[in-house]
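A single chain, nothing else alongside it, follows as structure tokens in the form predicted on its own.
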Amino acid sequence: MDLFEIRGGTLDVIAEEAEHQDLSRESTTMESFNVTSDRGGRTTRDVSTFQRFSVDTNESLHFEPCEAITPSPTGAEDGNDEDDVFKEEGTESEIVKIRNRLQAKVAEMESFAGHLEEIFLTVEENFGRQEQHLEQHYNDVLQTLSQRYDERAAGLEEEKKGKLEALYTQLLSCGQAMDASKELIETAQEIYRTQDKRLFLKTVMPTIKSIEEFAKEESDLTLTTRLEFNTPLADLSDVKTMMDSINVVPAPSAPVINPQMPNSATQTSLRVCWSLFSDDTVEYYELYYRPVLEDKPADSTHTAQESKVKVKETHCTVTDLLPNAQYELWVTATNTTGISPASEKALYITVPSPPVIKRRECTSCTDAALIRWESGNTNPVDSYTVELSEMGTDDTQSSVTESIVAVPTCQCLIQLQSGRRYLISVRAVNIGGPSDRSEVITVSTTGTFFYLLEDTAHPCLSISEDGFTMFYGDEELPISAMGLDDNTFARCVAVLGDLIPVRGRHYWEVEVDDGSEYRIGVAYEDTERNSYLGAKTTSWCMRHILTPSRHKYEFLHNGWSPDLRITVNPLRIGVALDYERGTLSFFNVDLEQHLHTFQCHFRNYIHPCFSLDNPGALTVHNGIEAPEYAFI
């Protein structure tokens, strides 16, 4: 029976039966978003969905199917006998085991059928090659024999021509002698018959003299030409060599190096495989490799140093390589007859180096976290995998690690559960496999967490090492030291915070000095850097002004503020942002006192903003749980 009929018939029927016996499975997906690009490439607007699945911490990534519980056929739920329930569960478990065994058997049979098909094709190819090889030898032998025949026939023809010419010359000489003898005899007979004695005496003496002279001439009547032909032994040594070479092992054909397989590399090694015609006899292989120079000038003749490994198998693991580097590889085969041509060159790449997480650019809130990182690799990677595991209340790590795979860029927005702590790391992935884990960071979803963006800070501001406190000193900077760019506040001594781009509820607090004039609020990313906070439609803020008579507070938006009077100066101010309700509220945290609420529909994502109008300092407290009164 044809192999294709086997695979297309019996195996497909078995697979179809197994498929009809499959129980329902649940798959869990996790959405990961690319966020609006608000700060020169920190985020993007596109939203992408990535597959999320669970894996054991110490094992490779795999899906874990969840089997749905099949309801009772009778529809009864509470009145079933316990023995029947256990029996039904045992039957289902047995069905699952049988199904798994059947699927494994089907996969094994399909693999075996595929292997037989490959062997069938290989036998056909080998037969064709051997037939072509034998025909070539046969034609070469016939051509050599034909050449020897032509040479021998030409020699015989030349020898025949020489013998015939010699015989003809000898025959011609003999004929001339016979003609002369015949003429003398006829002359003598005529003289003998004459009656005139005077004429007889006159002619007899010359005739006798001619006969004597003819008799003195010696005629060679021996056969000087040999009738036999020379038959030298033909030199057929080359033909014998050619005949013997039919049974000699030929030199191997060029091996075929396989393309790189997924997960076939580490940071410093590559597993390389190749194949050869099965009837070729090989004593050993030589694998050559060299790194691909990325920055080599176009006119440069310099090439990387070439290395080689001698092995007997059709696979080899090359070690001591560079991470995330491309290598050019080729292989030759050798036996007692000779060396094969080199295979075509193939490109392999080692596993990338671990990414580097940008801690100061990672933000979070109660239900999501935005993780940013640097690739840390010269060559581009195919994708990234973000891994996270939940931490328990006793600071123990969960044994289950969830993964977000196929992340195309160096950032990922992850949906999380509120009030939890997570350990998050990143891997870079290419065809060689995943890199080692990056350094692990801890993310809490208790509240909104962000850092101050130093690249937006006015030159007179200093940001603390932890990224939460801003200082405005007394000294004045020279104009040459005030290197301003389009993203830096130029007029207002302010800085923005890196709020996570998630539309929901966010809360943070600001600790202020009673003697400082400040502005605290929110602003769009594109707010004008040459204007004060609250002066345009792109920002909202609470302003504190020191006057000779009192502390004055304003709640500014587009240059306007309601007429409000605050009797107790707040030293710790709570800011509550609710995207859904379109509100921005301010509170005196110490007194749990509501100060003011802006009502606005925020068209884009906004950022916390902080400004000092005189020398002083303020500190941001975030990552804290919002009080109950903040979103009433």
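Computed from a predicted model, the values in this text were never measured in an experiment. Residue numbers count along the first chain shown, from 1. If you superpose the two forms and keep the largest set of C-alpha atoms that fall within 1.5 Å, you have the rigid core. First, how it differs from the form predicted in complex with its partner chain.
- Remark: with the core as the superposition reference, the CA shift of P501 between these two forms stays below 2 Å.
- A displacement of 2 angstroms or greater separates the C-alpha positions of T203 between these two forms, with the rigid core held in common.
- After superposition on the rigid core, the Cα atom of S383 is displaced by less than 2 Å between these two forms.
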The other form holds:
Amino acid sequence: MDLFEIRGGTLDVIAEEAEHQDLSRESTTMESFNVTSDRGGRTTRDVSTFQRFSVDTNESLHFEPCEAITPSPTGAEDGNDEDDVFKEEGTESEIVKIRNRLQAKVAEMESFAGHLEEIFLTVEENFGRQEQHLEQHYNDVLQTLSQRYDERAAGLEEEKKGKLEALYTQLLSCGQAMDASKELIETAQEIYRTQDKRLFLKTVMPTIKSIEEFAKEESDLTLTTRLEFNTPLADLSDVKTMMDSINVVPAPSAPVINPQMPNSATQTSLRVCWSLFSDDTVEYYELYYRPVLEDKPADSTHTAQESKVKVKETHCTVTDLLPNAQYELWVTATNTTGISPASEKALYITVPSPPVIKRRECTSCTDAALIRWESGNTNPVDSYTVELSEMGTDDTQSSVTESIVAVPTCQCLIQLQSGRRYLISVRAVNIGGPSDRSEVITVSTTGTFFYLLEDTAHPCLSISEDGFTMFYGDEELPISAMGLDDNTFARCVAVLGDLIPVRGRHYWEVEVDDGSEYRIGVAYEDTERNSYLGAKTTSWCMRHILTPSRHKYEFLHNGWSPDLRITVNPLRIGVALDYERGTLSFFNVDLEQHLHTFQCHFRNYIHPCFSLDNPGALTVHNGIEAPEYAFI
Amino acid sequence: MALTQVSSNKCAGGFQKVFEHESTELKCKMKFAVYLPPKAETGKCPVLYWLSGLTCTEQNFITKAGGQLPAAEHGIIIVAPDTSPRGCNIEGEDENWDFGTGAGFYVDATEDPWKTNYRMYSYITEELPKLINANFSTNPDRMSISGHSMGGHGALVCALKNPGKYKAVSAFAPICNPMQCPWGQKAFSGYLGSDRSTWEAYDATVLAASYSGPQLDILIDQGRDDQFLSASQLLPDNLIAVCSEKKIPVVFRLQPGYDHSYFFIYSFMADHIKHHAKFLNA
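Any chance you could show the form predicted in complex with its partner chain after that form predicted on its own?
Expanding to the full complex; the earlier chain stays at the top.
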């Protein structure tokens, strides 16, 4: 194969040597580095090819031979300093691009080679079959012929035997007749010769009689059998039909079923293609398919239902399938002679069902969002793709959609820009392609947004429909309601919030009643569920206590609080959390008044926490842009 | 109104200066300290007025309080005047440490021999701001006031008597209810006479009860181990009670282990300047 032919062909092979040959035709050597030794006053072209490496499609690394009439100032013999590869800044990125292209091409080639192998094998098989078939056919004919020959030969043998026997028998009877005649004659002669005339007279008459009788007998001297043999017409009609059938069109060879093309499947259908690698005539194809069952049963009696479709073309779209399911497919070709053997079984998979975003488990802040979803498929999928696009201020969706591919699990933390609105959706992906888009969720990056972790709520705490207001009712709950769940608060009537795990700044507000005693703050996810908020080192909170004489406020951590007085009771409390600075601040939002700041070092991610110490209600407000004074 | 620079030291990226001038209210030479943050070189800055306590001069704050670093960070000019007129040669002015020299109580005296010179209230609220605004790169609309002990009393009184003039107010161990404590009674009877009704105009607790004006946001730090607290000189509970009643926002912090000294002030100065910055830089 001439390398020149490959270059520019569909396979686009690296053709370093081709380049080489091209250029070095002009130079005289095949070496990559051509040194011209004779410098002084040359008028002929200095051909030097300074090639580090060369790739067919990239011009910037392809160095034309340059004219170097004067020696280079540095005294380098190549005279080619200006083309120094490493001086060019763009070269590195070019190199990376080329490398990526090459990698893609190599992958293409590999899969193409794989498919080619399959095709080669099938063609070999097909031709092997044809050969075999032919051999067998002719063998059959030969066998039949020799059989006939044997038969005929045996027939002739038989005839011969028959005739010979008949003749022999005749011979025997002739011999016997002769013997009898001879006897009579001898008897007669004896009698004639007898001296005894009396005896002679006695016997002569009967002897003459027997001779006369004997002479009267007709001897049959005709041959009993014919001398010619019977040559019946050989009945070779079946041999003839066999010979004829060699020339008749054989049954087709097995077709080759193609591997699944990317993006050709939908949730419920598959587009299957195949081809015939022989010159057979085909009337129609039959495509068989059955689902691949997860559990391989011990007995093979429970195999899945096989279905079949009859088509004239070499492709077919199979419908009514289950999403994210594997199917085994094979195809046979049929013509007047018969049905081909089945093709290899190919495994196709339908596209998955779209995932379902778990809205109450999605959280966000000013520069990121954490989206969680359910797979939407009973069987595992390969990966997920998250798509997001920005919403403009005039409520129009941007035409640009950003995709995050190869997400391995059912959640994704996405970096976003603050002060925008985004529409986010998820697709499930398998070899068949991506599913339809899930329902869209709108994320706003004005502030920190979270729902409550209702699993952690104390049994006495009930949470509103919208998930942001909590009530501590008066009613006594039955003991049975106090579950043995490890995750719920058991003494403090508290609940945690699902804050996004991003170590930045977060702000939220809490609306309280004048009369409710509450604790508001933050806690680690693993804070002890049977202790009160603020009692251990795992939580920090602002506590409001109502005494008969006044309102009392504490800022608790590890059971300790500073001693302070607040003259105006906050009804709307702003909580500002700054991971970097290690601060947790509380504000009276209505007055924009700073109440207290904890200085803490958060070793882990922190969750907002809320509790009611007496029956009452509390509402969480989030997604709010933090006021300026919150993070001075 | 000529200013003479007495000293200048580079501090926290800016300059701690001390000036002297002839005061028209106090009719004597007065010194005051000015901290100019780095931002003042290129733009206008808000001003925080710091009123020191009994026996202090303009030096105590600038050497002991640690205010320069947070002031530089928030871009605030801090002016720390003296606590009374000096060198007026009034009889009896040096007899007591808590009355007379170094104990001006930030009032405008009405009794002889004090009434000519002891006009610290007008000095602080009128003369000094005019002087500062004329000579430094200030933002005249943005002023706030703070102080310690007697200065705390002064800060509270100035803020309550001038609704809207000061954008923020805070105090360290202030004398909250001078009419009810020995210090206040001694000073007021000396400066204002025996008619107690005249004292009410300079008592933060009384003023709070009748305050009407833009919303305040008062931060008060008080050392729990402050000897004067236990000696009933400071009486913060009275102020808190009135403010709770009148819904004047106050955050009062009782700091365990801390006393009345500048070590206590130093410990919480940054919090106070941050509190002022919130309003001055808004």
